[in-house]
Amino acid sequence: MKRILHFGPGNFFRAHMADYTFDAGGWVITGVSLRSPNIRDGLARQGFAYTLVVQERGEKRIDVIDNILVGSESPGGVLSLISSDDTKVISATVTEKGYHLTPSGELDVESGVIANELKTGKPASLIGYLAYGLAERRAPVTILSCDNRTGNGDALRKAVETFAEFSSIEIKCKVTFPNAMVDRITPATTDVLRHETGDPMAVPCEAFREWVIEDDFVSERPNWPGVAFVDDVAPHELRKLRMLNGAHSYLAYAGTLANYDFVHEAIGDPKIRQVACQIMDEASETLPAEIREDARRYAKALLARFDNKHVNHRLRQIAMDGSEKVQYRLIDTFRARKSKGLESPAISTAILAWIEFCTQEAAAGRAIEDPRGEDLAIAASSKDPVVAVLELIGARDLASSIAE
């Protein structure tokens, strides 16, 4: 068997890359989770297999992964799979906060677990972990990025680059950083779906699976059906991040603010629902000309992901991490359409329900789920939320416009 060693064994990785390598067959997926023991010991109850619970399609067993490591437990055996030559792939689902990236995007080397990292040797995250083991490598391996992040292999990359150049490490083998776009709409486990499936971890899903995948394998990689392999990402990246993922996260905060708890309910909101087809058709004209073409059909698609009632994805799910999914989601097209002279109304109206979402928890009193919430807390609460929430994450300068 050739092994993918893959970081944050989660419910997405559990539903889309997971899902994908059972159908290849003849390869497994050792997880690694950075430190809770949580899904492990879960997992490991029922020899690692699981139910995926596909929308519409019905339950089926998935039993590719033969193991799950803790690095807080392990590091040692996590660095000695890294520097494996029997680890082909090395893949990552650590959501956006796991990169730890400053706002113009570059590796946080002054605070937080990097900072650490760098002063005391030991790995605990998913770039210092990369940069220890590949000093390690000699055989050739592919790093692959399953997050929502723009560019997120080159991301990665320059990430990994970066600690290594600040710790002195010297990385001797050769390593790809394929750009990737990826999509399963997956919510929470339920106690009713673990009821019913007679499995405590359970995941579910939508039918609908996509995965595009720079062509730039320097390692054997397993012959995943239906993945698309391109020579280049970015289209079929900006179109999810900006269609998508933007109206996700504006469904996720404005149908809060109303009170919904799930997609399909904010989206039934008749005002909701005209602010996101707008935030769709004002993402689409920020597309390469290749891909705007069919950004009508891919807008009717998604309303009709969302209307599923079927998959109840909650809105909080959704909206946690803003200060990380709002720059890519929503600040980025902003951007792309102020550089072109348009005017942004509707995502203009998602940018700043985020604000109020985050001006809301704070008055309530509640925890921003973020990786930045008691900075967040502390800027949605100032006598001007906009500008110093906006300054927060780098984008002060459009508050004005924003704001208009």
Ligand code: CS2
Given for the second form:
Amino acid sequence: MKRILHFGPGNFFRAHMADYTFDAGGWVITGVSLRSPNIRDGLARQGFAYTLVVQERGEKRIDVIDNILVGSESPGGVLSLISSDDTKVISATVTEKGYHLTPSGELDVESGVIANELKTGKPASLIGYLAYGLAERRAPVTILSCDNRTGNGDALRKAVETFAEFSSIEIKCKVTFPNAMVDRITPATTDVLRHETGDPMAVPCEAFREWVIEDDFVSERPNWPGVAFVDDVAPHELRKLRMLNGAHSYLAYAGTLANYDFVHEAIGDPKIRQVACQIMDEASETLPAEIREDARRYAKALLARFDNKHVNHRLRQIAMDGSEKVQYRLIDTFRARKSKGLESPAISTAILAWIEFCTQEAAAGRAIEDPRGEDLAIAASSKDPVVAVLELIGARDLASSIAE
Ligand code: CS2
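Instead of the form predicted on its own shown above, give the structure for the form predicted together with ligand CS2, please.
Zooming out: every chain and molecule, the one shown earlier first.
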């Protein structure tokens, strides 16, 4: 069996890459949780198989994971799988914050985890593991980021190279980092679902799934069914991040402020729906021409996905980690329009909804779930929250045009 080593075996991975790889056949996936043993313990009790509950299609038993290692328990085991010839692809869904980048996209060598790795030489983050593990590897390998970031592969490559440079590590093997666009709406598992399926590790997801990957593999890969291999993923990625995720983040903030709990409720509110549609319109005007023509159909399909009452996607799940997400879901769109001399009333409304959400969370004494949560709470409670919050994500220069 050929192996994929995957960092971050959470719900999204179990609904997306694991589902595709199970369908492809002939491969196993070994998972890596960086710290928490919970997913490993839960899945180990059931032989690492679990139920994927696909809306409108029913239950599917996914049996493709052979083991999950927990980095904090066995760092050496993780490193040796990175350097092993049997591992053909190394992939990751560690969420936006797992890359430890500054708002300008550089590896944040002063952030707690990275600084500590550099000081002690002990890996703890995806970046540290890759740098130390690749140093011992000889066979070519493809590293596949499956997180929602612009240029996710490029960002990961740069972070690993910076880490290697700072710690004088030499990576000798041939390695590529194709960029990829991933898509499948995957809510958190609820107790109701656990009860209905009898599977404590069940994962719910919508029927729709999409994966577009740059054709830049230097090692074998599974024959993933339905995956589009392209020369340049940027148009697909920008469309998805700016239209789907941009509208999603707006729904999360405006919807929570209006006391809704779920995406289908927020999108059912006529005022919120109108702004969400306008966000998709404004975003579509920033896309490369070849994909722009299809934007109307894409937006319509997105609305149908948001309207789906059976998915029960919680707004607060999407609201998390705004200081990472808002950047390329909304700020980049705003900048792209500005450079064309276009105003962005709906995108501005969305950015302001995020700031207002932070202000209200702080006022209610709730911790903001975000790697910069404490700083955000202070900024959002200050005299001029728009300036202070935008400053935190390197976008202070936009404050007056956004607040206009
Ligand atoms: C969501 C995404 O949680 C979020 O921030 O916007 O996870 C979204 O559901 C996926 O990107 C859909 O593919």
